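What follows is a single chain, given as structure tokens, in the form predicted alone.
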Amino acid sequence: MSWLSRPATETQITHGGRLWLYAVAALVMIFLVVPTLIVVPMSFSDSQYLEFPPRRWSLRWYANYAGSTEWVQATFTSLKAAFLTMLVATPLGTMAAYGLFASRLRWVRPVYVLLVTPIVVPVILVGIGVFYAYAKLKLVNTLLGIVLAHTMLAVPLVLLIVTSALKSYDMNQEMVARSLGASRPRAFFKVTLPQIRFAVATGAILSFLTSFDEVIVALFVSGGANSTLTRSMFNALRDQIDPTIAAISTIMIVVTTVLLALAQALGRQRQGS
């Protein structure tokens, strides 16, 4: 038997009968991914200026980026900025998924709908409310305003998977260990959170992603000292193409990647557990 001949699903459509579908996926997939992977090459250029191929290779813009100091600050900035926003955004996204499937109130669905609105919402509208409110209370370009930001940007992601965690989960194995004695928190982190932690896990790894590659809100709430690393390269290409942006992008390029595969590695970890 062919592979084309083949069952690709239960219904028994063949690959063969879905090679059109396969087809436009791949199209789709050149579309999006190539024009992030010509960046690569143009980052170890020797060229004054952007250039793809490149004629001569270099490690000239990764040697400038790292000894830039401006580079190197709002790099610390934006991983200071995502590692806070982890550490803020994981937990809160956690206690309110549980919260509201744990609830038997009539309102949990639009206080659920209410705490996605971020994801839903343009995001410059988002940056010009934060602005204007941020304004107000004095915390634009501070490192508290950014990671305030960018949480709640992130909670919605880490409320959605670990919602679509707890669906799986049977709560009735939380109710055995409270009348054992033990006390809700109690039972929530022996019982229910080593059997979601893996949603858990993936929704602290979209945290960081979500505020380290974030731009829009950024251009609005951070500057001076606390500049984001994409706040930078966003003032860079507007005032002159520095081929050191290629290299940083490269860098987020690497960095996003290996945490998204990680994400999707816990995911399957937590499928076959």
Contents of the next structure:
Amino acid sequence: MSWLSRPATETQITHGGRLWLYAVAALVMIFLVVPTLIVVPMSFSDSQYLEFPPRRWSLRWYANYAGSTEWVQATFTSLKAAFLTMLVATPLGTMAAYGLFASRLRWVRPVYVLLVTPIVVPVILVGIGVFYAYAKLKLVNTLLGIVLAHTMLAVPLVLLIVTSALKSYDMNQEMVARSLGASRPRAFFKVTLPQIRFAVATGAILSFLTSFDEVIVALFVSGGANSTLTRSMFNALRDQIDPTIAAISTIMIVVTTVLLALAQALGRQRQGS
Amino acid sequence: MARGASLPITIRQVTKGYGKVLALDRVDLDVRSGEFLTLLGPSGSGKTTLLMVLAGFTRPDHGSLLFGEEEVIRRPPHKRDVGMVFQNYALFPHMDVAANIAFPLKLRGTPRADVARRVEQALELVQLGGYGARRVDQLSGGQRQRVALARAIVFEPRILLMDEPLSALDKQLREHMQIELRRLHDRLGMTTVYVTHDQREALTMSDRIAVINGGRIMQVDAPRPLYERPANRFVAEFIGESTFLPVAASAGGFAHAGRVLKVAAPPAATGRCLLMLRPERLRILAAPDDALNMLTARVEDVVYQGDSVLVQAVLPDGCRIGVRAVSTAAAMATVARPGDTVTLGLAPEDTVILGEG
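Switch from the form predicted alone, shown above, to the form predicted together with its partner chain and output its structure.
Zooming out: every chain and molecule, the one shown earlier first.
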């Protein structure tokens, strides 16, 4: 019996009958991934211009990136912003999720929706709004400004992830802990938090990435010495087409992929525990 | 664990409203030191709310709560020093069995060597010696229940609260655990307040039972007087099966269908009253017996229920009543048949007259 005539599932459908589906899936995967991955070979090109496929290979654009104070500074700005966003958004989002989960007040629903809006509203609107607010507050082109704006975008993600983890958590456990002598904060840290820790960690990673990958809000409120990496890349693309961009993109793809894989692994842990 | 100290609980005028509904309506209750008291009532009666007031998770609108001589109404749950067992056990899944039980000891700063010893003692007390290293999800329902119990008593609280702890277990295990819980209580001697909606469980385990309905205590009594002398129709209907016949006050006492009822103790009730009939207290008489109160009825149906046989009959005034008889072979040979007219006897000691309402 060939592979094609074997059943694909518990039903009568064979792999042969599913070929079209596999083809569609493969095409979708290619369309999704190839445009991203095309920069990888381009970054190893020896050419002065973005070129595919490269005719000669070299690491000169990586060297160019590492040797440029402007790029290195932008990278550090991005890393700082991402790290600080993670530090602020993770506890805030976790607290919001916990508070809304534990509360029996009537406005739990509206508050939840309000907190999630930043990821529903088009980011360009967020960018414009934040820019005008920051202009008044003198926060444009500051690290604090970037962190606050990115935190606003990251909190909903943490909220969503932690809320979904809390759905399978039994609040009676915290009541038991309190009856056994734990104060409310202690009951949270000893009983609740250990059981949602993978969700909180996943939320932290996604907060980091939200800030690290963000470009639109950064275009509005980051600049000068506090330009983020993505913002500098955007400018560079406009002014000078230079394979350094491809090298930086490749590095960002690697960082993002590693962190997302980590988040995935944590998600699996969460289901396992 | 040795027999420890226990505290009496005094509940005074405790009231808790949710919106317009009163979950607790001026509740007064005294739980004696070392007593096993059950709060029994239908769902929504306020029994769990009252337990939550005792535990400190619900702050009543007003009222007073004393543990011993101390007012604790404003004291937060973690400072009340009461053990509590929840319906769904609520074991901590991220800790093994020993860590679950050690939890209250560690919070109290018990030295490490003592923790290990007391955890093992508590496990042995609930017949789970050697289970300390097990993961919570490796335990059966009954074992989880025991771990939850061990965790609630390991720090030797003077008061133990239990919220329907056996309701998730199957019938056989439940009945076994009822006896075991009661034995454990007798051994440790802590004041225990137990919540259930299962009247048989309450009768089996309790020193006294407080029947609650609509946020009010209907009656507090030991199982037997509660069953045999219910204070009102609600208690009579909630505990055991019963039917009620209207009775009229007359010169010699209370009369039903023109016959004055013989009673062992004169009823406290006055005015319009009801005669309480429990199926197992009625007997089908072979011959009239003047020492008993007698009723004539026509048999409608005979239902064999294994351990007993239920005869359903209709009185001349149309009231339906049940009579429960033993199901021995001899009794089954002579049991009434549908259509028969039978004479039912009720001993004066079992004749209970309640006020209407």
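This structure is a prediction, so every number in the text was calculated from the model and none was measured. Only the largest set of C-alpha atoms that superpose within 1.5 Å between the two forms is called the rigid core. Residue numbers count along the first chain shown, from 1.
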property: Rigid-core frame, C-alpha of Ala26, shift of 2 angstroms or more between these two forms; result: yes
